[in-house]
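A single chain, nothing else alongside it, follows as structure tokens in the form predicted on its own.
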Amino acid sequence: MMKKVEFVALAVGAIAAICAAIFLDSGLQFLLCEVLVLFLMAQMWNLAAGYAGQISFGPQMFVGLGGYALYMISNNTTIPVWVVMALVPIVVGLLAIPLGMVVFHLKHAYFAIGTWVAAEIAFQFVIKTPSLGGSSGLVLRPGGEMVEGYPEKTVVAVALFASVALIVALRMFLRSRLGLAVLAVRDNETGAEATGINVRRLHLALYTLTGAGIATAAALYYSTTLFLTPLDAFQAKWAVELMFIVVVGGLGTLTGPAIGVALFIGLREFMTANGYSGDQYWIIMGVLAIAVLLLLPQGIWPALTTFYTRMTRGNTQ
């Protein structure tokens, strides 16, 4: 059941999405697209890892599949790009089912490594397949024609509203019986199975859902770049970025990924504006990640909520 505050959030999100598409300049829209896409991906990875206990090192598999599904269908058919965008989660979700049935034979660290190996196999397959552009990549040419206008105007509106809608949907999901079952499996898989929960089926459903979600976010992102290469789409940097965002912000929380994205992009833009290189940026990010893991092992948002709780209790005594 949707609460009143969630209805209000959706309405505000819709208004903000329209305003962002109309009033922001194209450069800021492109940056906001990147921020929102990372947030959507991070929430999907967080749902799998933080709530279902599926720690994956291979989310780049779904980034690549989402991008290539968008480009291949758009370039080789007359289906409008935005209709293809709606087909991407279906196509990638169907591909994720047999993949999940294989990788779920692995447990814990073996599962994490297995998902990374699967992403590497997909990367090598794309590179060695000329019809997929090989190592040179693809240009987005819907129906054989160049993209006209500024796609980031539409993408920023869709991504902004989707981000708000995703938070609302996740809040509702975690209140549902299925959401409670997911949390039970994370906390005690054996105990959850003893109560009648089909753990394997639940894991496969979440793997498929989160994979399709990451692929959809990737399709949004690559519809603004208009160019796609396997080296970028299947790059391990996607896994590193999502893990940093979620773990630093707060694994297993809905607010944590928002804090993680703000730090990740905000620090990058600050350092770039002040003349620092990409290598220096990653050094700082590495130091920040280590510091948070040592001092705030649960992440920034859980630490802030704990601090606030203690302060409020202290003031009431």
The other form holds:
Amino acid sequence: MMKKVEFVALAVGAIAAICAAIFLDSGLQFLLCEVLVLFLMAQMWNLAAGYAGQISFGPQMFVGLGGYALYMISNNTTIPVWVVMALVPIVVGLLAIPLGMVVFHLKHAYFAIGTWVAAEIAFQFVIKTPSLGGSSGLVLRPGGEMVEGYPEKTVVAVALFASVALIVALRMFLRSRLGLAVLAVRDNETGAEATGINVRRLHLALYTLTGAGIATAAALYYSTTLFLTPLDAFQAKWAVELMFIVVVGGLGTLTGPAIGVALFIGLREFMTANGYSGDQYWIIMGVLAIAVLLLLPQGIWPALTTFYTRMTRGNTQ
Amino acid sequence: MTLIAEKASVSRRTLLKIGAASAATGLFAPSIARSAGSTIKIGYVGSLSGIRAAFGETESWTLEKMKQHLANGLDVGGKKYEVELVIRDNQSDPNRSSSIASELVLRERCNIVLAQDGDGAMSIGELADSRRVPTISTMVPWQGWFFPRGGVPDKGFPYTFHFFAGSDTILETFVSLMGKVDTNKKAGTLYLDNEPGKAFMDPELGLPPMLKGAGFEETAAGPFPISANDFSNAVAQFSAAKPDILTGFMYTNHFIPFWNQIQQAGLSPKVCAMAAAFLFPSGVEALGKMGDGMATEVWWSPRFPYASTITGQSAEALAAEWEKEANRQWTQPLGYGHALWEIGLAALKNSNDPLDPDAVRDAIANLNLDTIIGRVNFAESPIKSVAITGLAGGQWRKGTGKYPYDLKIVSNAALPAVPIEAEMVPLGGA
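Could you switch over to the form predicted together with the partner chain, since the one displayed so far is the form predicted on its own?
Full assembly next; the chain just shown is listed first.
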């Protein structure tokens, strides 16, 4: 059931989305698109890793599949880009099911590496397939025509609303029967299975859903860049970024990824504006990740909530 | 060097910050004193670090020179414009290239963008075309820029332009190099399995038909992956066929083990013309004594009989200035990096209104300029949006001066204006 506060949040999100599309300038919209898309992806990775325990090194496979599904369908048919965008999660979701059946034969570290290998296979396949553009990539030409207008206006509105809606949906999901089952599996997989939860099917469902979600976010992103290369889309950097955002922000919390994204992009913008090089930015990121993991192993958000509880209620725990 | 270039870039945010700070302290701040209406913003993207850093080695220096040149602004049609440079290093990373593309086009809203890197140019192309930002790029054979972007020769692109030699010219030059030495007319080929490598081995447009046409017998060892460090299959094939010529496409880190295996097998080829492996002096120096006689394509050299439209310097003088100030041997991108600015600034000047994207676009399209790398002719090009430039063939010879090896022009088949400096000799010297 939707709570009142969630309904209000959705309404506010919708209004903010429309305002962002109308009032912001296109540079800011593009930056916001990047932030929101990363947030959506991070939230998906968080759902799989933090709630279902599927630590995957291969989310870049879904980034790539989402991007390529969007470009290939848009360029070779007359279906409008926005309809294609809605088809992307279905197409990628269907691809994720057989793939999930294979990778779930692996557990823990093997699973993580298995997903990475799967992403690498997809990457090699794209590079070796001339009809997919090979290693030189693709440009977005819906129905063969150059993109006119301002895609980031629509994308920023959709991504902003989707981000709010996703949090509301996840909150509702975690209260539902299925959500409780997910939490039970996270806490004790064998125990959950003993109480009658079909763990395998649950894992597969989450894998498919989060994969489709990442692909949709990627499709949103690549509809603003107008250019896609396999080296970019299937790059392991996506996995590193999502992991950083989720782990530093707070794994298994809904607010953590928001903090992670704010930190990740905020620091990048601050450092490039002040003339530091990309290499220096990654060094700071690495140091920050190590510091957070050593000092606040739960992540920033859980640490903040613990601190807040202690401050307000005294040291009850 | 990267650091300097990054620090040198002045973004809008930094400007605001400097502006606010100086306003607060009551200092004179030229950056906020100028009105938005008379500032030209020039965006730049290049590979200043990362795997293609060798291609950007001279760039920080060139950028520094341009900054000095533009410090007092630019005169266009009798009006003085301030110039703001937005310089970005894409770290040879495609992902970074896309975010820089959006930054230069959407956030900074540059009046013109100069791209000294293939990836940078590809990433910004579609966005620049759809948002009307005139863009000029170079440093990759024009076919590799034009066709993957879906270009049609008689239409071109609305706002993006490219100047460089074609891969066909590189191949012709290679074939002419092979003919300059007495051989058994047998050529052993092998190629790296990437885009340019594939263009080289293309059975219809690549090297194979050209070799055949020129009367060479090819022993093809085929493509190899980028991670390869063992070439025994290729070497075994060559041991059987005993070609006097070795050619193809590979990087220096492939060539060294390959060459060692060739030597172990007791082969002594007379000509070795390998694309990409010997573009830079560092690649030849890595071979030690064996570098003498390696042949390569030459897009630009100080011996090119051309001069800069910006400084009036001859190619010789530009290279000498770099060698003196950087204390390193000249490299080919020095000329192209300089020419990129020549073309960009000439287009801005010819446009009459550098803030109007259509005026700048038309100015580039109508440009026919004699730059430090030679003539860059967009106006009369058979391929719209592309200016095809010339290319010579060169051979690395034991240095007579300061550096271990000097690159000598030995073939000018595709660029007759460039004087031949030396006769092509068999490997190992004459």
